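In structure tokens, one chain follows: the form predicted alone.
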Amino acid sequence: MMTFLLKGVLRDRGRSLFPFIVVTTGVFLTVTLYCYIRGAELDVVRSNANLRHGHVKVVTRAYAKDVDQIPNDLALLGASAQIRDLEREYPDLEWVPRIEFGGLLDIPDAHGETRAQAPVAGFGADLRTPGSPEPGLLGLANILVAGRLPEASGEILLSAGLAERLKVGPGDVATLIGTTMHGAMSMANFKVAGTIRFGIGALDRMGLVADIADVRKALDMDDAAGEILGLSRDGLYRPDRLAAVAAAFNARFAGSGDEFLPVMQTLRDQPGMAMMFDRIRDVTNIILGVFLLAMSLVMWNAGLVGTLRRYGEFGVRLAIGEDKGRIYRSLVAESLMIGVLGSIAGTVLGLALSFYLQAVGINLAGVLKNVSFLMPIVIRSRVAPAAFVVGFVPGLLATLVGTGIAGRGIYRRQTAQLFKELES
């Protein structure tokens, strides 16, 4: 009987190709923003861990108050020893220092005199000493517009649209006005070793780059940390595992009321983050949401026509003592059919362009040309093992429900008009 049907939807294009078509394009959208989102979602996700938040942070209890405030004068003391507890007993998890600044930038003329001023975000990671992971989770040398990167004390990496505003190159001379740890003003002198482009908008517009030693002897913040990053070794998040370890080391301190305690958060917990996660979930589910009932409510007006169309097949069918139940499951059946098939070409196609995209990528600059968190500008598509049946979700469901509601019809015939419609 199935193979019956089959021919019948193959061969019948009358009755199967609109409805294939439908089922066709709703997939392929399905797929495609599926990989999209999830693409976007593990972008934003590397670019925040690996630049700003690590998929855990340790920081004082006192300094995640005023996170937003950057106020290194409540940085952990004694970085190096918490490292390496923190390595011993999480050594899954790559552990980096960081210490986040802003201040004023300021490049002299030929005289000593100010030429050109602008303020800036920096932080300073472990960029010189040999087998340091940082170099590559910021993916400085593939990023690296022109110059180097520090090879020696005193040299930084500025972004290169803040390099192009205050008109400097590699070579040239800066110094960075700022506060120290215990709130004295603070001026060193650095030497511009390249510029890069992050291809983030927030940093490539007032970014700067140093070793942690040099912003530690310019902050007087000798051993000192404004946070310490934990980073998954494979480099993917894991919230819920995550989690749990923030909260054991957490429940170590429960009991104390020091504000200079140490506190792990995860990535989730940063500010925005945790909104965000719920938005990609959210938007998700929108999109499945949204084809499911288009494609449904198009599939049944398909099933509407197509069992208009075919009231004398049906009349005939009873006549000949067909049961209604079993009529009505042939029809379920046929659009099942063309579900499956509609589904399978669909994630095809959408697969075909998310591997694309995935490759390419899209460049977001005019969008994002004044967001000031971290969104890298190049999207690209990610094809997770989901997105190979996500698309079966509305392409099969919306076949069925739209085919269900039409099909009730089919109850509503009456034997006694079967002899009116095959006379006429």
Second form
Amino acid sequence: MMTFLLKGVLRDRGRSLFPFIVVTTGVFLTVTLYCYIRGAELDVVRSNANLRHGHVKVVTRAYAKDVDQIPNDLALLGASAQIRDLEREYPDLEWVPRIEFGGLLDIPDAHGETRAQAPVAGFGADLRTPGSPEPGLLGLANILVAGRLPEASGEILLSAGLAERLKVGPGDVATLIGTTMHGAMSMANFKVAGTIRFGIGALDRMGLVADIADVRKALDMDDAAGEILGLSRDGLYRPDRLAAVAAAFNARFAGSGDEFLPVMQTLRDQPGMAMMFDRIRDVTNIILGVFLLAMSLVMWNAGLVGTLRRYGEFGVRLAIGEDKGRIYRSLVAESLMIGVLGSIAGTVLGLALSFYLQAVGINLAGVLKNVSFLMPIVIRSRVAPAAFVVGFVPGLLATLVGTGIAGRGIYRRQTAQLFKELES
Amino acid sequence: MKRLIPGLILLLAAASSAALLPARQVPAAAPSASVLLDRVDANAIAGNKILIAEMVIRGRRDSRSVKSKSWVQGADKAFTEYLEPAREKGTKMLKLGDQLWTYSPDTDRTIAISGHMLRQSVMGSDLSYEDMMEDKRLRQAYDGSVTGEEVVLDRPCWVVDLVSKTGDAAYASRKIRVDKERFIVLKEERFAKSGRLLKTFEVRRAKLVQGRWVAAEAVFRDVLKQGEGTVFKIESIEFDAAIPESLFTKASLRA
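Please give the other form, namely the form predicted in complex with the partner chain, since only the form predicted alone has been shown so far.
What follows is the whole complex; the chain from before opens it.
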């Protein structure tokens, strides 16, 4: 029976071509958008976790309160001991100290006078300790544009855009004018070791990366860290588990009002991140819902047209004794076949485009100017296992729903009129 | 801190900590504000002076002190060298009119401080470079009106409300308490254009030096910060001292 129906679907294009194209198109768009949104989510999580927030981060309570001001005067003191404790308690997380800072980068001329000056947003990370995970987390080797990574004390990396603007390159000297953790102005000379391009707007405009030891010296932050980041060793962000870890950590200090006690926050707690996660979930659901609804409506309409076209066929089948339920079920089975074939075709096409976008990406520089979290300029699709099946949800459901509603017309078919209709 | 001297000294020389006695009606015998401001300016602004001062910065977390020596000429020129702590030793600042440079021995660089950098804190204190740059005489920069009397540091004072004449002053308005006999500002509040209180200044101890009253110890507080303010203590001050003109040049910063 199924073979018979399948032959009908394949041979009678008038019956199957339009629904097939609708399902294929809908599934293609669903798979492509799903992969792209998933890619965007993973890119944003990776960028924000590795570059700025970690999967969790430990800061002082006071620092957490004014975190948008990067209040290094409220930094964690005795960072080495705190990291040792965290490593002992949470061995599945990698703990690294970071210091974010802002300031001016001043480029001297031959006489030591200011030749160029620009604001910088920098951070200090452990770049030089052998075995430090930081160069890997930051992906520095992959984003190096010119020069090399810092090897000696006092060497920094500048974002390529900033270096271009200031007309400096590897080997040049730059003076960082910043603020110590005591609030005083600080001046420190650095040598540009190399230039980098993060592919992230803000960092590429004014980014500076230095070894944390040099930053501590420049900002008078001996053994201090603005933040201690914790990253899962397998690189995966597990929001529920990490929220529980953070809650348990914070519960230990719940009884004290000391504003310099540590507090642990998850990536989701960081500015803009919760909204981003929620929005991605909402958008994914909306996309699936919209395609499901739209395709259902189209398939319903296609089913109605098909039922009208096959009005005579149904009359004959009823007249020779086939019952209405059987005809209805055969119609649904046909639509299911079209749904499967369309979903397969749409998934194949969607995956093909997604694999391409996974390699090439889409440059969104023009629309990412005011986001509150780090956002890569080029967003790439990510083909996850779920992408192979996600298109089947709207693909099959829409055809079933559309045909199921349209097929109800079979039950209203009157055989008494059949011969009159055939004669006419 | 040395740079502090022109702007702050003006104030320091006139300010002090206080116990107050509000009595808001303007007495019939009140002098005109312009006369009062002239007397305050005359007491605060000297020809030449050399002073050694200590700044105790009481932050949210800890306290630290910074010592400096300043050479000041009038209200326009000042040269400051930091003596302590070791990290700041050798850092110098030069103010010439409305220009300010800082020299850091670690970098061997001289940097002009301008634009938003002027709003930065001086050595982490409650004083900004902008505060330091205030070099106009009060009478020049502000319109004043005597609005009452108060007792500050057991001294009877006139309360004078000041409003910026030009709008380019760091503070749109100020309320000062001027010692009726010594013409030193003993207490002050500084406000933004919106009326928000930004800084407070209170003299704790005033002393007479070579015929002038100076604030030997005062607390300057940025109320937008959560620290307890910065205490300025003048260790020594010498008026009409001989200061070589060459000191007020950029070359002297690296000397």
